[in-house]
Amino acid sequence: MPTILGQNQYGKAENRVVKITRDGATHHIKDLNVSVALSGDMDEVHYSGSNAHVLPTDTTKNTVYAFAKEYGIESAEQFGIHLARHFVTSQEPIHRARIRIEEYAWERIETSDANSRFIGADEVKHSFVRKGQETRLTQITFDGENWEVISGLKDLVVMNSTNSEFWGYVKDKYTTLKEAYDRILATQVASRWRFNWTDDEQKMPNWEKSYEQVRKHMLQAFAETYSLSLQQTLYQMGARIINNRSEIDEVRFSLPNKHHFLVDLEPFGLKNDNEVYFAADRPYGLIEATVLRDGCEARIPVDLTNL
């Protein structure tokens, strides 16, 4: 055979589960895009198309909305921890499962004191507005003896309209930036973090406390970080983040640099004192970096499109 199979998976991508849990009148709302690869013994539906070893993808996607009947869903961490184990550990030709979860985050509407005692009740506890701020994402695989977890978030827009340089950088012939010593520095976050959580005989991290101590974290840096370069605002992000949560060993973001440039007003007889800029949505600079604990390896993919 002057061919032979290489990596290979299937399973069913994107399956919306939004989960209500009832806690009397009070409702609390979980909603993932949840996507199940899963791979092992299956070169014979490849050569031949037996199907003697394929669970149905559509199963895959039955198993999602069961499993968050009988187990809930305490965090997206958590629920794909229970669909990797239960794939591989069910299922005999499955030898490793990769859940990748997409979390929508909603709040609570506050309601004014007069619409709530029309309605007879003292405060409503059923209303949500959907947080536009970010995504939060996982990634769980399993190999039936160890659990890889990475967790992270995109699309979480963050901006300081001072305390940011950038001069001193290296000029040719095609240099035409001028050197800036008070600008705004704006970016669009995307990070993933790994858990050295491993295996099922170490304590499992609160995932939900995790998540929202990193994103704490993160912003607390770039908040408190004078920026000589956007480079050096990644680094401390990242390195305020393994500093303070133990249970994470690796952090890698991609962090494309929001443009905004001073508008010239002179033409107008007006002087811009950094007041109106012009936000550029393209061409942008990508700093892109990792950060790890000293004497980890790396190894989350430095191209995080898609994961």
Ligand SMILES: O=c1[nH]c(=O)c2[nH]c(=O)[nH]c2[nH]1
Second form
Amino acid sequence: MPTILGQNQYGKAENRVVKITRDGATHHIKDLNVSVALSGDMDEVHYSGSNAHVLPTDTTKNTVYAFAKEYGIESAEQFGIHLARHFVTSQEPIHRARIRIEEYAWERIETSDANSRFIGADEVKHSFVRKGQETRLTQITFDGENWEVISGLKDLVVMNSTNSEFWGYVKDKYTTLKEAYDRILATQVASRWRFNWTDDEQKMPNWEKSYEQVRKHMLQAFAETYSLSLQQTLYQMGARIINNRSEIDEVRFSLPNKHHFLVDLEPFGLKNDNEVYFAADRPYGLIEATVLRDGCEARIPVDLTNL
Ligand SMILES: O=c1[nH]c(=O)c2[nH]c(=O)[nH]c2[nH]1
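Please could you give me the other form, the form predicted together with this ligand, since above is the form predicted alone?
Then the entire complex follows, led off by the chain already shown.
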């Protein structure tokens, strides 16, 4: 049966690019997921395997990262226009470019007044929480006498664009990780906290206020901790909650380390001055721990998915 080639397109999908613009101590984030689809005079690569007209998908990926540095990311639209124009006007066989972009919005974490005064108001402008993401959770157990209330949240995504280091770790023959003295720290918080309320209806916590306050302390501790590891940040987040919320005795966290790797732009003659990152989604470090009020028992399950 004779066959002919129908519609075709190709490119690199889901290039996760994070651009940090540093305006002194105030940082701005653009976080995009960019998919490139090119089409044009591409019959031969399908029919005979000749790659003579094929700009590699790997190159389209590099172009996304290089353009983030060269032109910046003012808006997703502007960035997409630059890319589409570039592919169509620079390569004769490419007649059409379709750039699809998802943008993830970030809001600044408001830091506590006390701490702003302590570290200087302009040093806290590098901490962000991703908009509209988290799910609030609770589990109530009653055996006819006693209650156990464990509440929590998942999918609260946060980022510090500076004030994070990681060095001084164990090195064996398989260690290749470079020590980091100024890295991005980002995680998607899953957390559960256990209330010490068990029976007295008169002394029931204000659940709404408690949630709002726990979330606030968690975010502020994330923002205000100068981090030497995600483990240290986790402990500070838990301790801040226990120290400020007398109704809670135990907090557990499961924190994936959402790695952001600096993109090597040297091959394109560009210097990456801690500006353009590849946001990797897997594999990820997974840091988990419980923080307890001294003398209290750990009852939240180790594996939060079992809750
Ligand atoms: O904060 C971190 N903790 C680790 O245990 C770890 N391991 C690693 O490779 N990177 C990091 N970062």
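Numbering follows the first chain given and starts at 1. Nothing here was measured: the structure is a model prediction, and the numbers come from that model. In this text, the rigid core denotes the largest set of C-alpha atoms whose superposition between the two forms falls within 1.5 Å.
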query	finding
Did residue 99 shift 2 Å or more between the two forms, C-alpha, core superposed	yes
Cα displacement of residue 73 between the two forms reaching 2 Å, rigid core superposed	yes
Core-aligned CA displacement of residue 222 at least 2 Å between the two forms	no
